[in-house]
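The chain that follows stands alone, in the form predicted alone, written as structure tokens.
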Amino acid sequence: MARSVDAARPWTISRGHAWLLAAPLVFLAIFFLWPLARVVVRGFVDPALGLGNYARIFGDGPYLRVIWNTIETAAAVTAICLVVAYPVAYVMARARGAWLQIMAALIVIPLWTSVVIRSYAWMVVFQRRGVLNDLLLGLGLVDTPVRFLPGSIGVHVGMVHIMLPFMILPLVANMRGIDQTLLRAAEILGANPFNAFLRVFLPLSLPGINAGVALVFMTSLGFFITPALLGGPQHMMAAVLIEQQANVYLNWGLASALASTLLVVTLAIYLFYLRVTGGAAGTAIGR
């Protein structure tokens, strides 16, 4: 009986092994929770005790626009990643042998390259005398170089390139666990391949979609390097604004308030997403 209870609750930790969590919890408290608490407090006390920093954030247009632009960019990047990643993951889930290994390598190898290097590579592609403009000029599609940088196109493309593996991998892990006999059963019962995919495969792949969307969106909200290099002032995101306030203007109070606001917004969106998906996103990520 006790064994069946433990099997039903795999997250249960026996008292004899609870001490193993001591070191990680202490490390987390010292190097994460304590600095985070200091950031939150500093937003209320620097330069003076009160809500002055938050009054500036919610009273002045630029700060709210940057936060909203951050949410819009993260949502667009997540949507593009999902559209691109789903068919790739579907093919990978059905592949076997050498083809699967080759596709997995193409997905994983970019993760070994620094985000800075990949962002600079896109600068080479999008600059006025870059690869893309040379191609457009050579084909006669434009008469003068197109100004891609700084701007939203470079930011979106760069972020999608970086975040795409984080959408593909959860989808592949989920799709490879789907029982293919269910699709064959649907076809035997008269469903054509499209209906079998739409009514059987797609609903069963929702946990992978939920996990990938949550992972990509939450990570994209805090992007710094790619927007800083490719976006410029015309497409500023919250992390870039926070760094600017802290290191350029030395306004640590406002930077702390902006960071706290972004944290609250992120948590609120995540909790809302968990409620909409019934907790499937958090469960899938936890697995």
Second form
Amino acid sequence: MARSVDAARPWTISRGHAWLLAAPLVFLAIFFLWPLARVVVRGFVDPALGLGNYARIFGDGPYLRVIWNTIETAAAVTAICLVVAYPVAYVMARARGAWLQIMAALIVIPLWTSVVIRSYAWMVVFQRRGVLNDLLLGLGLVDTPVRFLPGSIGVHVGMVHIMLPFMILPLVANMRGIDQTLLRAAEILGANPFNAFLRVFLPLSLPGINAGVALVFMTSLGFFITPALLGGPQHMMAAVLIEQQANVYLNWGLASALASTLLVVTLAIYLFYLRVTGGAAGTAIGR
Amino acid sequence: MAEYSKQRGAGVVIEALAKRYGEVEALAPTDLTVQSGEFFSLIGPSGSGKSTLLGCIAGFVPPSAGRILVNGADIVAVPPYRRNIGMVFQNYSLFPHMSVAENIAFPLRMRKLPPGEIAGRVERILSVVRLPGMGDRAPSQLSGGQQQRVALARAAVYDPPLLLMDEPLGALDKNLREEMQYEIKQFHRAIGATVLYVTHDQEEAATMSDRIAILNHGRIEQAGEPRALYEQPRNAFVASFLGDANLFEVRRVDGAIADRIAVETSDGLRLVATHAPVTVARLVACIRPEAIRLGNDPERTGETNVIDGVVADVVHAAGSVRTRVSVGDRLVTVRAATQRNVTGWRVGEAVRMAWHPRDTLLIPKE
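Counterpart to the form predicted alone, namely the form predicted in complex with the partner chain:
All chains and molecules follow, beginning with the one already shown.
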């Protein structure tokens, strides 16, 4: 295990090569930091200088509810992804040869399809006269089509489907590094298979869990297309609300304030997470 | 070594134990009896079946046939976690997310011992393996030798009557390995468990074991005390695996006078032995390097085996000198203790090798 600790140690850039970072830094400064700074500033000055936009967000309106709903949805999607991905990753980490290739392909191929198309595909499944309703009606389980869309079921299913690879892949990477003889050692020492898993395998897979959870949760907070297509006003998420305020109502100031709020919330949760996991999430992603 | 509750090791009887992987016979039907408290080594080249045999006893490898009796009870159907066997692995297999003390406490916690007793036992065994006060360290903070001692402690802390060791010193460098050989022997005496020790290092096995079984191609070629195996190898494989051996293929048995028997080797040498040859078609004459004496005076009494050759190389190792003598197109190895003020032979020098007929072992080739 000492060797894997060495492998996780980040490499450092020698001073002579630091100039290599110049181009990406300039790019980020122009196309990321500058617009981001303008967004943050706009939240305080548009339409009038002051905390007006934030007063609206944290006031009575629907805004706070949408942000809370965003966090809740991201958390639920992350939890479902973890529960579904863990056994898949467990099997995949033990697979060899052709089986491993087939499983890897099944997980990676959906990534080649655009999120828009996959979200539309879920619309076909969930809509009033869609595949799922046809099935339910055909089986006689319901008399009239169930109204899945727009709503939270579609958003959750769609987002889980899209985020699943981002949970599975870090888990597999981590689990493949777990020394199998440790499980044998646990068993000969008297641990039944359940205890061997609980006390040896699960703790050793924590870095993978941390990486997957951080990746899926952070990405889910900013999800736009899937909730926009499947969610509707009943299940609005922050990105959809921001887009609406900016493009439909032209409340650029409020949209900017909402975007800033989402950014701060995301950062706060991430920092809290780093604290709880002892920084493991950051290092695990780097692996 | 600190005081430790000594208990009786388990007697192990293996009956017709076999393992097949499809067409491949990893372990031919094998019988073996290990006495209670014995230090027993399984040696052989890789793929000889020694690890398969150990895996069957540990419970990781389901045997295709046969029985494994530990203290008279067949354990083949018992899962590993209920066999109450201790095991030390080559790469130590310490749990990296647990401290040294937690690692050692693990088997006790699995056995649901009260916390007070667990703490006491962990402390006691840490002093047995000479790591007192190291309980809070992480395994990665310890040296290789220390990690192996923790692994020993963890495998023995629950007093298993049988301890399996799978090349436990394979990852250590030579000096540390010799030190640990001694420590493992001491440890074995302290705990009294039966030890089954797998290694590919014949010297290690000979140093540590009460008895050794030499495996090849999935079967036990010979089992016995190290000295007996060395002095009376059953066949050419055993002779060459345990120690160095000069092997000559026998082409013809010329005949016997009294207890002497003369043979002619395939390279035309005439050798004399005392043994009555075994009645098999293909014989090999085995002469151990230290049985041969080098000289240039032809009149040496009693030593009826005399071969002339030319010194091919001379190697001085710690305490002994190994000389290789070329005879025709083959090399004969001779080993002797280094003597003060005696210069060795020079390369290219003509030399006469001589040895007593009782040192010519006639053994079956296979």
